[in-house]
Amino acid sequence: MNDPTAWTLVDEGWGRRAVDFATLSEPGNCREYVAVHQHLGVGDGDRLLDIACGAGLALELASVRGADVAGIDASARLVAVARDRSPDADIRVGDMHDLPWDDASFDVVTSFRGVWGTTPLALQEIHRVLKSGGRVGLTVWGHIKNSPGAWALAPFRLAAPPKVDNQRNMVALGRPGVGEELLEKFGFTEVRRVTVPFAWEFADPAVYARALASTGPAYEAIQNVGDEAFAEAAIETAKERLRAGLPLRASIDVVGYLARKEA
(Lines of atoms letter the chains of each structure in order from A and count residues from 1; the text may use other names and numbers.)
(Lines give C-alpha, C1' and ligand atoms only; values in the text may rest on other atoms or scores of the structure.)
Protein backbone atom coordinates (compact mmCIF):
# COMPACT_ATOMS: atom_id res chain seq x y z
CA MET A 1 0.00 0.00 0.00
CA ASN A 2 1.23 3.47 -0.72
CA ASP A 3 -0.17 4.79 2.57
CA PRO A 4 0.57 2.38 5.44
CA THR A 5 -2.26 3.86 7.53
CA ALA A 6 -4.94 3.68 4.82
CA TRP A 7 -6.33 0.40 6.16
CA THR A 8 -7.53 2.20 9.30
CA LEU A 9 -10.07 4.14 7.20
CA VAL A 10 -11.94 0.95 6.29
CA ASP A 11 -13.94 1.07 9.52
CA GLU A 12 -15.59 4.31 8.37
CA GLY A 13 -17.25 2.55 5.45
CA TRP A 14 -17.70 -1.02 6.65
CA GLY A 15 -18.02 -0.58 10.39
CA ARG A 16 -20.55 2.22 10.72
CA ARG A 17 -23.50 -0.20 10.36
CA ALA A 18 -21.82 -3.37 11.56
CA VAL A 19 -24.96 -4.93 13.02
CA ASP A 20 -26.94 -4.34 9.83
CA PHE A 21 -24.13 -5.88 7.79
CA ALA A 22 -23.88 -8.90 10.07
CA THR A 23 -27.60 -9.64 10.14
CA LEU A 24 -28.95 -8.36 6.81
CA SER A 25 -26.10 -8.61 4.29
CA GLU A 26 -23.53 -11.21 5.35
CA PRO A 27 -25.92 -14.20 5.73
CA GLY A 28 -26.38 -14.04 1.95
CA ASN A 29 -22.73 -15.01 1.60
CA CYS A 30 -23.22 -18.45 3.18
CA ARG A 31 -23.27 -20.32 -0.15
CA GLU A 32 -19.93 -18.76 -1.02
CA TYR A 33 -18.34 -19.61 2.33
CA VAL A 34 -19.59 -23.20 2.40
CA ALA A 35 -18.51 -23.85 -1.20
CA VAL A 36 -14.94 -22.65 -0.67
CA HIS A 37 -14.56 -24.55 2.60
CA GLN A 38 -15.74 -27.67 0.75
CA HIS A 39 -13.30 -27.12 -2.12
CA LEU A 40 -10.44 -26.72 0.37
CA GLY A 41 -11.46 -29.72 2.45
CA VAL A 42 -11.48 -27.67 5.65
CA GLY A 43 -11.81 -29.97 8.65
CA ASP A 44 -10.48 -31.27 11.95
CA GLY A 45 -6.91 -30.27 12.69
CA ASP A 46 -6.79 -27.36 10.26
CA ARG A 47 -5.51 -24.03 11.55
CA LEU A 48 -7.39 -21.51 9.37
CA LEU A 49 -6.98 -17.77 8.91
CA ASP A 50 -9.64 -15.64 7.24
CA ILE A 51 -8.40 -12.35 5.78
CA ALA A 52 -10.85 -9.41 5.86
CA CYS A 53 -13.05 -11.61 8.03
CA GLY A 54 -15.69 -8.93 8.56
CA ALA A 55 -18.37 -9.99 11.02
CA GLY A 56 -16.92 -13.48 11.19
CA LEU A 57 -19.62 -15.70 9.73
CA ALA A 58 -17.09 -17.55 7.55
CA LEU A 59 -14.99 -18.23 10.65
CA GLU A 60 -17.99 -19.55 12.50
CA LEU A 61 -18.81 -21.91 9.62
CA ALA A 62 -15.19 -23.10 9.38
CA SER A 63 -15.16 -23.88 13.09
CA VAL A 64 -18.30 -26.00 12.62
CA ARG A 65 -16.21 -28.12 10.22
CA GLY A 66 -13.63 -28.62 12.97
CA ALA A 67 -11.06 -25.95 12.11
CA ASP A 68 -9.19 -23.88 14.69
CA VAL A 69 -9.88 -20.40 13.36
CA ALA A 70 -8.29 -16.95 13.37
CA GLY A 71 -9.25 -13.80 11.53
CA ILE A 72 -8.24 -10.24 10.80
CA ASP A 73 -10.18 -7.22 9.60
CA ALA A 74 -9.57 -3.50 9.37
CA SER A 75 -12.92 -2.66 10.99
CA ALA A 76 -12.90 -2.75 14.78
CA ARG A 77 -16.70 -2.70 14.86
CA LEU A 78 -17.00 -5.73 12.58
CA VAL A 79 -14.33 -7.54 14.59
CA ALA A 80 -16.42 -6.94 17.72
CA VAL A 81 -19.28 -8.85 16.08
CA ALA A 82 -16.92 -11.61 14.91
CA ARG A 83 -15.56 -12.04 18.44
CA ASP A 84 -19.08 -12.20 19.82
CA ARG A 85 -19.88 -14.99 17.36
CA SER A 86 -16.65 -16.92 18.01
CA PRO A 87 -15.37 -15.93 21.46
CA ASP A 88 -12.64 -18.59 21.50
CA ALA A 89 -11.17 -17.58 18.12
CA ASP A 90 -8.07 -15.44 17.61
CA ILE A 91 -9.63 -12.45 15.82
CA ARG A 92 -7.66 -9.22 15.48
CA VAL A 93 -8.01 -5.71 14.11
CA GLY A 94 -5.21 -5.02 11.65
CA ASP A 95 -3.79 -4.73 8.16
CA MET A 96 -3.76 -7.70 5.79
CA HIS A 97 -0.49 -6.32 4.37
CA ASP A 98 1.19 -6.78 7.78
CA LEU A 99 -0.25 -9.89 9.39
CA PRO A 100 0.49 -10.25 13.13
CA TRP A 101 1.26 -13.97 12.96
CA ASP A 102 4.52 -15.88 12.55
CA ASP A 103 5.69 -17.52 9.35
CA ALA A 104 4.06 -20.86 8.55
CA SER A 105 1.31 -20.47 11.15
CA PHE A 106 -1.67 -21.76 9.16
CA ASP A 107 -2.77 -24.78 7.14
CA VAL A 108 -5.45 -22.79 5.31
CA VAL A 109 -5.95 -19.12 4.45
CA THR A 110 -9.20 -17.82 3.00
CA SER A 111 -10.45 -14.42 1.93
CA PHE A 112 -13.95 -13.81 0.65
CA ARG A 113 -13.90 -10.80 -1.65
CA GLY A 114 -11.35 -9.26 0.69
CA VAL A 115 -8.23 -9.27 -1.52
CA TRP A 116 -8.65 -7.02 -4.55
CA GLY A 117 -6.86 -5.99 -7.70
CA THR A 118 -5.88 -2.87 -5.75
CA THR A 119 -4.35 -4.87 -2.85
CA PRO A 120 -2.20 -7.54 -4.53
CA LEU A 121 0.60 -7.40 -1.97
CA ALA A 122 -1.68 -9.06 0.56
CA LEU A 123 -0.82 -12.29 -1.26
CA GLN A 124 2.79 -11.92 -0.13
CA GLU A 125 1.69 -12.00 3.50
CA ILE A 126 -0.72 -14.87 2.88
CA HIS A 127 2.14 -16.87 1.38
CA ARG A 128 4.34 -16.07 4.39
CA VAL A 129 1.90 -17.25 7.07
CA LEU A 130 0.93 -20.44 5.22
CA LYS A 131 2.70 -23.67 6.09
CA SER A 132 4.53 -25.57 3.37
CA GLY A 133 1.86 -27.28 1.29
CA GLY A 134 -0.84 -25.09 2.83
CA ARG A 135 -4.04 -24.27 0.95
CA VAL A 136 -5.47 -20.91 -0.01
CA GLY A 137 -8.95 -20.03 -1.22
CA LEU A 138 -9.91 -16.57 -2.44
CA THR A 139 -13.10 -15.24 -3.99
CA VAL A 140 -13.63 -12.14 -6.12
CA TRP A 141 -16.50 -10.69 -8.10
CA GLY A 142 -16.64 -12.21 -11.58
CA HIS A 143 -18.55 -11.01 -14.65
CA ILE A 144 -21.01 -8.77 -12.87
CA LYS A 145 -22.61 -7.25 -15.97
CA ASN A 146 -23.64 -10.68 -17.25
CA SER A 147 -25.07 -11.74 -13.88
CA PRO A 148 -28.85 -11.90 -13.44
CA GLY A 149 -28.44 -10.13 -10.11
CA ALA A 150 -26.29 -7.27 -11.41
CA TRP A 151 -29.18 -4.93 -10.59
CA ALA A 152 -28.44 -5.33 -6.87
CA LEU A 153 -25.04 -3.61 -7.22
CA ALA A 154 -26.27 -0.77 -9.46
CA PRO A 155 -26.73 1.79 -6.61
CA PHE A 156 -22.97 1.67 -5.97
CA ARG A 157 -22.57 3.68 -9.18
CA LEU A 158 -23.99 6.70 -7.36
CA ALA A 159 -20.49 7.22 -5.94
CA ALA A 160 -18.30 9.96 -7.37
CA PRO A 161 -16.64 8.95 -10.68
CA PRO A 162 -13.15 8.41 -9.20
CA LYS A 163 -14.67 6.05 -6.61
CA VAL A 164 -16.55 4.14 -9.31
CA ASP A 165 -13.32 3.81 -11.30
CA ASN A 166 -11.57 2.45 -8.21
CA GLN A 167 -14.36 -0.11 -7.70
CA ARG A 168 -13.79 -1.25 -11.28
CA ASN A 169 -10.06 -1.68 -10.60
CA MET A 170 -10.78 -3.59 -7.41
CA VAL A 171 -12.72 -6.32 -9.23
CA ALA A 172 -10.04 -6.79 -11.90
CA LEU A 173 -8.94 -10.10 -10.34
CA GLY A 174 -12.10 -11.71 -11.66
CA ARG A 175 -11.04 -11.30 -15.28
CA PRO A 176 -9.83 -14.47 -17.03
CA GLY A 177 -6.18 -15.18 -16.33
CA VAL A 178 -5.58 -12.21 -14.01
CA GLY A 179 -6.00 -13.97 -10.68
CA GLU A 180 -4.13 -17.06 -11.80
CA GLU A 181 -1.17 -14.98 -12.95
CA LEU A 182 -1.06 -13.01 -9.71
CA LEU A 183 -1.15 -16.07 -7.48
CA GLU A 184 1.65 -17.71 -9.46
CA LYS A 185 3.65 -14.49 -9.25
CA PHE A 186 3.60 -14.71 -5.45
CA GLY A 187 4.76 -18.33 -5.41
CA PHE A 188 1.52 -20.31 -5.28
CA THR A 189 1.15 -23.55 -7.21
CA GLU A 190 -1.71 -25.78 -8.39
CA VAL A 191 -3.75 -22.64 -9.07
CA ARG A 192 -7.23 -23.28 -10.36
CA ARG A 193 -10.31 -21.20 -10.96
CA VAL A 194 -13.75 -22.37 -9.83
CA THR A 195 -17.27 -21.00 -10.01
CA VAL A 196 -18.66 -20.15 -6.59
CA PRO A 197 -22.41 -19.98 -5.87
CA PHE A 198 -23.60 -16.59 -4.70
CA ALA A 199 -27.09 -15.16 -4.24
CA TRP A 200 -28.47 -12.40 -2.07
CA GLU A 201 -32.10 -12.73 -1.00
CA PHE A 202 -34.22 -10.05 0.66
CA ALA A 203 -37.74 -9.90 2.02
CA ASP A 204 -38.64 -6.61 0.34
CA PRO A 205 -37.09 -3.47 -1.22
CA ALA A 206 -36.71 -1.70 2.12
CA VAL A 207 -34.72 -4.58 3.63
CA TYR A 208 -32.57 -4.75 0.50
CA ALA A 209 -31.84 -1.00 0.68
CA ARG A 210 -30.92 -1.21 4.36
CA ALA A 211 -28.69 -4.24 3.80
CA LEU A 212 -26.92 -2.64 0.85
CA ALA A 213 -26.36 0.59 2.78
CA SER A 214 -24.29 -1.32 5.34
CA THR A 215 -21.51 -2.08 2.83
CA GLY A 216 -18.34 -0.16 2.03
CA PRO A 217 -19.17 0.64 -1.63
CA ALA A 218 -22.56 1.96 -0.51
CA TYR A 219 -20.79 4.29 1.90
CA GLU A 220 -18.92 5.82 -1.02
CA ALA A 221 -22.22 6.38 -2.85
CA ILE A 222 -23.85 7.82 0.29
CA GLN A 223 -20.95 10.25 0.67
CA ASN A 224 -21.78 11.52 -2.81
CA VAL A 225 -25.61 11.65 -2.77
CA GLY A 226 -26.64 11.28 0.89
CA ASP A 227 -28.45 8.58 2.85
CA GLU A 228 -31.95 9.46 1.72
CA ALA A 229 -31.17 9.62 -1.99
CA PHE A 230 -29.24 6.34 -1.82
CA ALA A 231 -32.09 4.57 -0.03
CA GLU A 232 -34.68 5.91 -2.48
CA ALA A 233 -32.61 4.81 -5.48
CA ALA A 234 -32.07 1.34 -4.00
CA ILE A 235 -35.75 0.87 -3.20
CA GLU A 236 -36.82 1.95 -6.69
CA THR A 237 -34.27 -0.43 -8.22
CA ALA A 238 -35.60 -3.34 -6.16
CA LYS A 239 -39.27 -2.60 -6.84
CA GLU A 240 -38.67 -3.54 -10.47
CA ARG A 241 -37.56 -7.01 -9.32
CA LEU A 242 -40.51 -7.92 -7.08
CA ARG A 243 -42.04 -11.37 -7.61
CA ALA A 244 -45.32 -12.43 -6.02
CA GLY A 245 -44.76 -14.88 -3.18
CA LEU A 246 -40.99 -14.97 -3.64
CA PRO A 247 -38.05 -13.07 -2.13
CA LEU A 248 -36.01 -10.56 -4.05
CA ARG A 249 -33.11 -12.58 -5.42
CA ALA A 250 -29.82 -11.42 -6.90
CA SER A 251 -27.52 -14.14 -8.25
CA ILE A 252 -24.10 -12.66 -9.04
CA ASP A 253 -21.06 -14.24 -10.65
CA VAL A 254 -18.36 -14.94 -8.08
CA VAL A 255 -15.00 -16.47 -8.99
CA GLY A 256 -12.96 -18.62 -6.66
CA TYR A 257 -9.22 -19.26 -6.79
CA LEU A 258 -7.75 -22.30 -5.11
CA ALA A 259 -4.01 -22.83 -4.73
CA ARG A 260 -1.22 -24.20 -2.55
CA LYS A 261 2.05 -22.99 -1.12
CA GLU A 262 4.69 -25.23 -2.66
CA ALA A 263 5.76 -28.05 -0.36
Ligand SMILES: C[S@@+](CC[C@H](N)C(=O)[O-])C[C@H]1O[C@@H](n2cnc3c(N)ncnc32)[C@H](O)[C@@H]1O
The other form holds:
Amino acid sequence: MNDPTAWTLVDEGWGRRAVDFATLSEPGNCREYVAVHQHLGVGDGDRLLDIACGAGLALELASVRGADVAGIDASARLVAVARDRSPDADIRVGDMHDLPWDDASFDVVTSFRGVWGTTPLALQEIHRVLKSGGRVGLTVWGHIKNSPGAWALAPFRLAAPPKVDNQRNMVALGRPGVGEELLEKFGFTEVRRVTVPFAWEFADPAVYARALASTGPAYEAIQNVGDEAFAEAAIETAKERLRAGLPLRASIDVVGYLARKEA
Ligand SMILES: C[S@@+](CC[C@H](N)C(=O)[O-])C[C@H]1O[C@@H](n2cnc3c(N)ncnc32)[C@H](O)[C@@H]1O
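Would you mind generating the form predicted together with this ligand now that we have the form predicted alone?
What follows is the whole complex; the chain from before opens it.
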Protein backbone atom coordinates (compact mmCIF):
# COMPACT_ATOMS: atom_id res chain seq x y z
CA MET A 1 0.00 0.00 0.00
CA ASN A 2 1.50 3.36 -0.98
CA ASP A 3 -1.01 5.47 0.96
CA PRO A 4 0.05 5.26 4.64
CA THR A 5 -3.57 5.63 5.80
CA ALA A 6 -5.00 2.96 3.45
CA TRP A 7 -4.91 0.34 6.22
CA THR A 8 -7.54 2.30 8.19
CA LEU A 9 -10.13 1.38 5.51
CA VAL A 10 -9.51 -2.36 5.81
CA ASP A 11 -12.06 -2.83 8.60
CA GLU A 12 -14.85 -1.70 6.25
CA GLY A 13 -14.46 -4.92 4.27
CA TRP A 14 -12.89 -7.36 6.75
CA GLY A 15 -14.68 -6.24 9.91
CA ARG A 16 -18.27 -5.85 8.78
CA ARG A 17 -19.11 -9.51 9.36
CA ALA A 18 -16.44 -10.35 11.93
CA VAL A 19 -18.57 -12.92 13.77
CA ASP A 20 -19.39 -14.78 10.55
CA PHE A 21 -15.71 -14.70 9.57
CA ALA A 22 -14.61 -16.00 12.98
CA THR A 23 -17.12 -18.84 13.12
CA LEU A 24 -17.82 -19.84 9.51
CA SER A 25 -14.66 -19.01 7.56
CA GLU A 26 -11.52 -18.83 9.69
CA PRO A 27 -11.89 -22.30 11.29
CA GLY A 28 -11.53 -23.78 7.78
CA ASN A 29 -7.95 -22.43 7.69
CA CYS A 30 -6.84 -24.49 10.70
CA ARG A 31 -4.86 -27.06 8.67
CA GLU A 32 -2.40 -24.41 7.48
CA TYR A 33 -1.96 -23.02 11.01
CA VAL A 34 -1.14 -26.46 12.42
CA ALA A 35 1.24 -27.25 9.53
CA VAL A 36 3.20 -23.98 9.72
CA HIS A 37 3.47 -24.08 13.52
CA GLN A 38 4.78 -27.62 13.17
CA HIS A 39 7.34 -26.62 10.49
CA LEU A 40 8.55 -23.75 12.68
CA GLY A 41 8.66 -25.90 15.80
CA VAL A 42 6.54 -23.38 17.73
CA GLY A 43 6.53 -24.23 21.41
CA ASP A 44 7.30 -23.32 25.02
CA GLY A 45 9.44 -20.22 25.41
CA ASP A 46 8.71 -18.79 21.96
CA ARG A 47 7.48 -15.22 21.78
CA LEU A 48 5.39 -15.26 18.60
CA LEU A 49 3.82 -12.46 16.55
CA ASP A 50 1.05 -13.20 14.04
CA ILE A 51 0.67 -10.47 11.42
CA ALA A 52 -2.76 -9.80 9.88
CA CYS A 53 -4.01 -12.12 12.61
CA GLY A 54 -7.67 -11.80 11.63
CA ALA A 55 -9.96 -13.13 14.36
CA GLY A 56 -6.98 -14.73 16.09
CA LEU A 57 -7.47 -18.48 15.67
CA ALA A 58 -3.84 -19.02 14.63
CA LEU A 59 -2.73 -17.11 17.73
CA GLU A 60 -4.93 -19.21 19.95
CA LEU A 61 -3.46 -22.40 18.47
CA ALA A 62 0.13 -21.12 18.88
CA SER A 63 -0.63 -20.43 22.51
CA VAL A 64 -1.93 -24.02 22.93
CA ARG A 65 1.56 -25.11 21.79
CA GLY A 66 3.11 -23.05 24.60
CA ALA A 67 4.04 -19.81 22.82
CA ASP A 68 3.59 -16.36 24.36
CA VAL A 69 1.58 -14.69 21.60
CA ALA A 70 1.03 -11.25 20.11
CA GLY A 71 -0.92 -10.18 17.04
CA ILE A 72 -1.81 -7.25 14.84
CA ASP A 73 -4.58 -6.65 12.35
CA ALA A 74 -5.97 -3.58 10.61
CA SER A 75 -9.57 -4.57 11.40
CA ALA A 76 -10.68 -3.41 14.86
CA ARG A 77 -13.72 -5.69 14.72
CA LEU A 78 -11.60 -8.79 13.98
CA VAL A 79 -9.16 -7.79 16.71
CA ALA A 80 -12.09 -7.62 19.16
CA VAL A 81 -12.79 -11.31 18.44
CA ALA A 82 -9.09 -12.20 18.73
CA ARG A 83 -8.90 -10.50 22.14
CA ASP A 84 -12.04 -12.31 23.28
CA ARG A 85 -10.37 -15.61 22.33
CA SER A 86 -6.97 -14.81 23.86
CA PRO A 87 -7.51 -12.23 26.63
CA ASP A 88 -3.90 -12.42 27.88
CA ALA A 89 -2.31 -11.91 24.46
CA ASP A 90 -0.91 -8.57 23.24
CA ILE A 91 -3.18 -7.95 20.23
CA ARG A 92 -3.15 -4.56 18.52
CA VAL A 93 -5.09 -2.76 15.81
CA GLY A 94 -2.57 -1.39 13.33
CA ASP A 95 -0.66 -1.59 10.09
CA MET A 96 1.72 -4.41 9.20
CA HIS A 97 4.01 -1.78 7.60
CA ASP A 98 4.55 -0.01 10.93
CA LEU A 99 4.67 -2.62 13.67
CA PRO A 100 4.29 -1.13 17.18
CA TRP A 101 6.97 -3.34 18.75
CA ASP A 102 10.68 -2.78 19.36
CA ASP A 103 13.45 -4.29 17.26
CA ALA A 104 14.28 -7.92 18.08
CA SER A 105 11.09 -8.56 20.11
CA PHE A 106 10.07 -11.98 18.73
CA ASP A 107 11.46 -15.49 18.23
CA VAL A 108 8.82 -16.31 15.61
CA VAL A 109 6.70 -14.26 13.21
CA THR A 110 3.88 -15.83 11.21
CA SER A 111 1.40 -14.46 8.71
CA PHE A 112 -1.32 -16.56 7.14
CA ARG A 113 -2.31 -15.12 3.78
CA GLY A 114 -1.68 -11.69 5.33
CA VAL A 115 1.49 -10.52 3.52
CA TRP A 116 1.10 -10.27 -0.25
CA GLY A 117 2.86 -9.26 -3.44
CA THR A 118 1.27 -5.84 -2.91
CA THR A 119 2.70 -5.46 0.63
CA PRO A 120 6.40 -6.42 0.27
CA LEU A 121 7.60 -3.78 2.74
CA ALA A 122 5.91 -5.70 5.56
CA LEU A 123 8.88 -8.09 5.24
CA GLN A 124 11.22 -5.28 6.30
CA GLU A 125 9.18 -4.82 9.47
CA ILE A 126 9.09 -8.57 10.13
CA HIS A 127 12.89 -8.65 9.82
CA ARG A 128 13.21 -5.72 12.25
CA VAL A 129 11.03 -7.19 15.03
CA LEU A 130 12.59 -10.67 14.82
CA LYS A 131 15.48 -11.55 17.13
CA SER A 132 18.61 -12.69 15.36
CA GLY A 133 18.18 -16.34 14.41
CA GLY A 134 14.38 -15.87 14.64
CA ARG A 135 12.04 -17.88 12.40
CA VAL A 136 9.39 -16.66 9.99
CA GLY A 137 6.54 -18.58 8.35
CA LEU A 138 4.26 -17.00 5.71
CA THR A 139 1.52 -18.45 3.55
CA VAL A 140 0.01 -17.21 0.30
CA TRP A 141 -2.41 -18.67 -2.22
CA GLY A 142 -0.60 -20.94 -4.68
CA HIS A 143 -1.55 -21.87 -8.24
CA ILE A 144 -5.20 -21.98 -9.18
CA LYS A 145 -4.39 -24.90 -11.56
CA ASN A 146 -3.26 -26.99 -8.57
CA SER A 147 -6.46 -26.17 -6.68
CA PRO A 148 -9.41 -28.53 -7.14
CA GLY A 149 -11.29 -26.14 -4.86
CA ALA A 150 -10.61 -23.04 -6.99
CA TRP A 151 -14.38 -22.84 -7.54
CA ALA A 152 -14.73 -21.60 -3.97
CA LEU A 153 -12.72 -18.45 -4.77
CA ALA A 154 -14.43 -17.77 -8.13
CA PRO A 155 -17.11 -15.36 -6.79
CA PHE A 156 -14.33 -12.90 -5.85
CA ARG A 157 -14.02 -12.22 -9.58
CA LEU A 158 -17.37 -10.40 -9.44
CA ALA A 159 -15.41 -7.38 -8.14
CA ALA A 160 -14.74 -4.45 -10.48
CA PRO A 161 -11.86 -5.15 -12.93
CA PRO A 162 -9.25 -2.96 -11.13
CA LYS A 163 -9.97 -4.83 -7.87
CA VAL A 164 -9.64 -8.19 -9.65
CA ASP A 165 -6.29 -7.00 -11.08
CA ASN A 166 -5.16 -6.06 -7.59
CA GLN A 167 -6.19 -9.52 -6.28
CA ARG A 168 -4.02 -11.01 -9.05
CA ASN A 169 -1.03 -8.85 -8.04
CA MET A 170 -1.50 -9.90 -4.41
CA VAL A 171 -1.26 -13.61 -5.18
CA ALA A 172 1.83 -13.11 -7.38
CA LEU A 173 3.90 -13.72 -4.23
CA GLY A 174 3.10 -17.43 -4.56
CA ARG A 175 4.71 -17.81 -8.00
CA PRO A 176 7.87 -19.93 -8.19
CA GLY A 177 10.90 -17.94 -7.06
CA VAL A 178 9.04 -14.72 -6.24
CA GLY A 179 8.71 -15.11 -2.47
CA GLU A 180 12.15 -16.68 -2.19
CA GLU A 181 13.73 -13.69 -3.96
CA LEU A 182 11.83 -11.17 -1.86
CA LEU A 183 12.70 -12.83 1.47
CA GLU A 184 16.37 -12.95 0.49
CA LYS A 185 16.24 -9.29 -0.59
CA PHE A 186 15.06 -8.34 2.91
CA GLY A 187 17.92 -10.24 4.54
CA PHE A 188 16.32 -13.59 5.40
CA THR A 189 18.33 -16.81 5.10
CA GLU A 190 17.50 -20.53 4.90
CA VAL A 191 14.49 -19.64 2.73
CA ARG A 192 12.36 -22.69 1.96
CA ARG A 193 9.09 -23.23 0.12
CA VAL A 194 6.73 -25.87 1.48
CA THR A 195 3.32 -27.10 0.45
CA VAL A 196 0.75 -26.35 3.10
CA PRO A 197 -2.48 -28.33 3.48
CA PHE A 198 -5.56 -26.18 2.97
CA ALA A 199 -9.19 -27.28 2.58
CA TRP A 200 -12.37 -25.41 3.33
CA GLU A 201 -15.42 -27.49 4.19
CA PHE A 202 -19.02 -26.30 4.36
CA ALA A 203 -22.29 -27.91 5.38
CA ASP A 204 -24.19 -26.66 2.31
CA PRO A 205 -24.15 -23.95 -0.40
CA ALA A 206 -25.93 -21.38 1.79
CA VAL A 207 -23.37 -21.75 4.59
CA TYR A 208 -20.57 -21.50 2.02
CA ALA A 209 -22.06 -18.31 0.55
CA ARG A 210 -22.45 -16.76 4.01
CA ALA A 211 -18.89 -17.70 5.01
CA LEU A 212 -17.38 -16.32 1.80
CA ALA A 213 -19.39 -13.09 2.07
CA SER A 214 -17.65 -12.32 5.39
CA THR A 215 -14.24 -11.86 3.74
CA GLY A 216 -12.52 -8.73 2.40
CA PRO A 217 -12.37 -9.77 -1.29
CA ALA A 218 -16.06 -10.70 -1.13
CA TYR A 219 -16.79 -7.16 0.04
CA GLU A 220 -15.12 -5.88 -3.14
CA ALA A 221 -17.39 -8.15 -5.21
CA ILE A 222 -20.47 -7.15 -3.20
CA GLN A 223 -19.68 -3.46 -3.75
CA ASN A 224 -19.79 -4.19 -7.48
CA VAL A 225 -22.82 -6.51 -7.79
CA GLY A 226 -24.69 -6.25 -4.47
CA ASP A 227 -25.31 -8.73 -1.64
CA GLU A 228 -28.05 -10.67 -3.36
CA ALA A 229 -26.26 -11.27 -6.67
CA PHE A 230 -23.10 -12.28 -4.81
CA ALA A 231 -24.98 -14.82 -2.67
CA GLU A 232 -26.86 -16.20 -5.71
CA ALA A 233 -23.64 -16.66 -7.71
CA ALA A 234 -21.89 -18.33 -4.76
CA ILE A 235 -24.80 -20.69 -4.10
CA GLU A 236 -25.10 -21.66 -7.78
CA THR A 237 -21.34 -22.38 -7.96
CA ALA A 238 -21.47 -24.52 -4.83
CA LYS A 239 -24.56 -26.48 -5.90
CA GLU A 240 -22.50 -27.99 -8.72
CA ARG A 241 -20.07 -29.37 -6.13
CA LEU A 242 -22.54 -31.10 -3.83
CA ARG A 243 -21.75 -34.75 -2.99
CA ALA A 244 -24.23 -37.01 -1.23
CA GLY A 245 -23.35 -37.62 2.40
CA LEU A 246 -20.18 -35.48 2.31
CA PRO A 247 -19.39 -31.83 3.05
CA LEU A 248 -18.74 -29.34 0.28
CA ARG A 249 -14.96 -29.43 0.14
CA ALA A 250 -12.55 -27.01 -1.53
CA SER A 251 -8.86 -27.99 -1.45
CA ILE A 252 -6.79 -24.99 -2.43
CA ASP A 253 -3.09 -24.80 -3.23
CA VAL A 254 -1.34 -22.78 -0.55
CA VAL A 255 2.38 -22.00 -0.56
CA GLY A 256 4.32 -21.68 2.67
CA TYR A 257 7.59 -19.78 2.97
CA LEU A 258 9.87 -20.57 5.90
CA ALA A 259 13.00 -18.54 6.63
CA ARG A 260 15.27 -17.20 9.35
CA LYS A 261 16.79 -13.88 10.30
CA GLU A 262 20.54 -14.44 10.16
CA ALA A 263 22.05 -15.28 13.54
C1 LIG B 1 -6.78 -13.10 4.11
S2 LIG B 1 -7.07 -12.36 5.68
C3 LIG B 1 -6.12 -13.41 6.72
C4 LIG B 1 -6.56 -13.36 8.16
C5 LIG B 1 -5.99 -14.45 9.03
N6 LIG B 1 -4.53 -14.43 9.00
C7 LIG B 1 -6.51 -15.81 8.65
O8 LIG B 1 -5.72 -16.73 8.58
O9 LIG B 1 -7.72 -15.94 8.45
C10 LIG B 1 -6.16 -10.86 5.57
C11 LIG B 1 -6.13 -10.05 6.87
O12 LIG B 1 -5.24 -8.96 6.68
C13 LIG B 1 -5.72 -7.85 7.42
N14 LIG B 1 -5.03 -6.67 6.87
C15 LIG B 1 -5.17 -6.14 5.62
N16 LIG B 1 -4.34 -5.08 5.47
C17 LIG B 1 -3.62 -4.98 6.62
C18 LIG B 1 -2.59 -4.11 7.07
N19 LIG B 1 -2.11 -3.14 6.29
N20 LIG B 1 -2.07 -4.29 8.31
C21 LIG B 1 -2.55 -5.29 9.12
N22 LIG B 1 -3.54 -6.14 8.74
C23 LIG B 1 -4.06 -6.00 7.51
C24 LIG B 1 -7.21 -7.94 7.22
O25 LIG B 1 -7.94 -7.20 8.18
C26 LIG B 1 -7.45 -9.45 7.32
O27 LIG B 1 -7.71 -9.84 8.65
